[in-house]
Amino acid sequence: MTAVTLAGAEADPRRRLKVLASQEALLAIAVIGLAVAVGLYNPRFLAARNLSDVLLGNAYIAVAAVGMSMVIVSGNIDISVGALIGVLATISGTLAVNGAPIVIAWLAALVAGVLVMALQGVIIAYLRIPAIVVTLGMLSILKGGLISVTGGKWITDLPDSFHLADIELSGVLPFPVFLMILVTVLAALWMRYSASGRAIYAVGGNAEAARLCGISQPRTIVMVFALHGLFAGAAALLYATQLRVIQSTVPPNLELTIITASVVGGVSILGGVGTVAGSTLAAVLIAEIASALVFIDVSPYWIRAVQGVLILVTVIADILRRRRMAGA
């Protein structure tokens, strides 16, 4: 390889942590700029209970998101999360309620998420199905399988140590927000700086390139599903926890949430780019707005448009920035 190769793939990461960052900043600007806006049309959003309700409620699906963005970044998908996310609910709460030791019913739910999602990335790996065909075929399992089993009913009477939510570290931070913080930095800093993490990238970003390096792209997948399987698992211990009920049905397009959160955090659709910090700023946004909605008396409902146009609008720049990027 000639040292001009040399070093253009060593800009190239480099412009591309650039524009990472800067949008990770401008994620970080709309967050505060929003939170100003809707608070001087409604000095009400700014109510400490309004803001800590936005990520106590939300924690969960920037939990999530963390997953979502390495399986994005590894060039695959996955729409089951948010059916798997409510059968591990249920397990936990299930087990809880029936006496089973708390840890145990918190271990259950971390144990069932990776093997659920590494069986999944053995099927995509090596057999080399399309990673949204298996994740379809997945969320109509679980969401069958859950509906069928429990009847629709509510899992209630859960045990007062069973509320992970509840917790607070020296009486001041949330268990929700500080695990949401630590699996953020974590991720982000394993990704960046460890040999498997930066295999991610190489896959989703070019796999016959990864695989001459001596990258394995099928174990590289499997390792990505499995690490989603336990961030799911934690999600869903966050998302049972926060209420005194467990819904034992799916939550509404909670998959179409994360994935959002994820593009709009930066990871491209395409794979091979982005990072789990902008996800995670992009979960909060999100939820952000959804809570500003109600404050300028605009239908919730319309969250949903919202996360649409961000999606379409974070894609489109994305690939424009990709032509832009491959012909400099």
Given for the second form:
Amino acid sequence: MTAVTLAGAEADPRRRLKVLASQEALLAIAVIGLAVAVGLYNPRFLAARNLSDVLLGNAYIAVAAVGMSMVIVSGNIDISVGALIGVLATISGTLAVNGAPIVIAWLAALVAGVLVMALQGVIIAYLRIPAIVVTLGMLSILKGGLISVTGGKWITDLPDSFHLADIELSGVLPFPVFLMILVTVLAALWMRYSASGRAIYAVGGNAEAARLCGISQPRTIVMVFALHGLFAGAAALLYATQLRVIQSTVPPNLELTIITASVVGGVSILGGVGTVAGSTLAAVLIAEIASALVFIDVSPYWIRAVQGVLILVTVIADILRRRRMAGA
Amino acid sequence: MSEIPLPHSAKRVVPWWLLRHETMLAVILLIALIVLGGLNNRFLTLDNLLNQGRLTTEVGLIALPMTFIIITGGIDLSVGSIVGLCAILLGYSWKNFGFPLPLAICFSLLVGAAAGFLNGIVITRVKVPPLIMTIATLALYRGLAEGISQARSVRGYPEWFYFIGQENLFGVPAQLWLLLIAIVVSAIVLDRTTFGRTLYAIGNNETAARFSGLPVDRAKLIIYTLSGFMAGLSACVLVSRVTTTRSDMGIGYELDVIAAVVLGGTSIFGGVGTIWGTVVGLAMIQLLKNGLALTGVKGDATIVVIGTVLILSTLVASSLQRRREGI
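Given the form predicted alone above, what does the protein look like in the form predicted together with its partner chain?
And the full complex, kicking off with our chain again.
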């Protein structure tokens, strides 16, 4: 047992990387495999129009899932993000309609997102209230606040220049998809190679060890939440600009979809493990499944049940895999 | 725990039982009652108070097992979705399977218990943290409710079924009796049985509880199953009260339930809490809602207040606890 443990411990980092790589490879295979399988059943699924709609309509989930992944890697959770995205979209839209410069409207969503999330981070990290209590409370504050302030009115007549989603880079790459890829790559590199990025893993993996290494746990958590707020702001802009109207209500259960993307993407719910590349692939997979249901004549009302099964299977597999690694 | 007077508390002028979270809460509740009664003469009437009792039953039934769960240091976020699933299956099995209504009620209670059992078995056997497990089943159970119902509602139940939700028994709303019995039973179980004390032991130090030979996993399995069962019962009461089933029933219940439990002095970190506290917490939340509604605040704004109350009461409780430990 001891000899095996020693050998295992030496090989552990590399093996863990390999396992993670396989999680992402697995997701990529699932994304392509599903497209082929559904395409064989109903070729219209593979129409360029449909595939780009799937990506365009769900890029904001991938962007928000990047922030969520950081939060979960740090050993926390956030269930207020769906409500926050609704609030930020409304703030930005209201400013744009009332004649504020478009850049200010965009910036306002980002700044407000950072402020709200940083506040939650401070309460969680410095006042040591569990993240679930803080974010559950914030969820209801944001949700109730949004509906009582706007009365559920929709924002229409948005100026044309407000619509980020309309921008196409060099005429082919839609901005939401570009942003999704850019955010994922930057965040992945930052979390992998920078000291502050590694600190997130350290805090989530072993808070005591991180403290002994001179990493401030509260500061790291506040930083993670502030960044998460920034990504939520970006996600809100994509969400607000993909339709011609902003509904001024909280998108129902959006936080669940975002958490599902993070967890299915291989972010371990026990903290300390996970990459944002996985969560982005998972967001694409979830969107693809939702679209595929329609093309194989299954009622879209089943989508949330499918999400639930996906998250359950991934979580159980993750725990069993960890236990096997620990036992080996 | 606060029941044990600390040696240095002799210096204090105020008796220790007055400083208990529940007592303070009850005093605040009393003051709130008087103030709200003064603001609005429709508030402090027996009819209104009994009606508020009727409205709080659905959340109350779930808050009792949630108190058990939070005392062990766990949480169950899936209760609202179980309410939705059970409500849908009650209507669906009655209408589509042709079950007689009593059988349909039993079926939906059974499904509730099974949903809770699934939470419990994965939490105890696979060791998935309760938070994550119940977030997953929050999505799964709501998804099943949506998938099975296809957004169709079921109505037109036989007249006798509305008794529990709408009628009075001895001058008190029928479902309130159900809640009262449940409160008494849970209070006795938590305070006076080995099982109840085991829950505190798990919350205080799970490893120690295990090494003391306490049936930790069995106790957890029981309380999560109970939580699902009570959510099913709550669904039946809810359907009987509003006379229809829809797949979005019970959305957001987890907030009200957890807020009531935490406001009632049960520590979110586990090991501390009472049923009596939860009952006062429930009353506080319902009266807050009612009082705000009577003064003209809309329903959406009241959830802002509940969210704030949840965060603030946790803040106060944890800072009090830290000060107590810091002495």
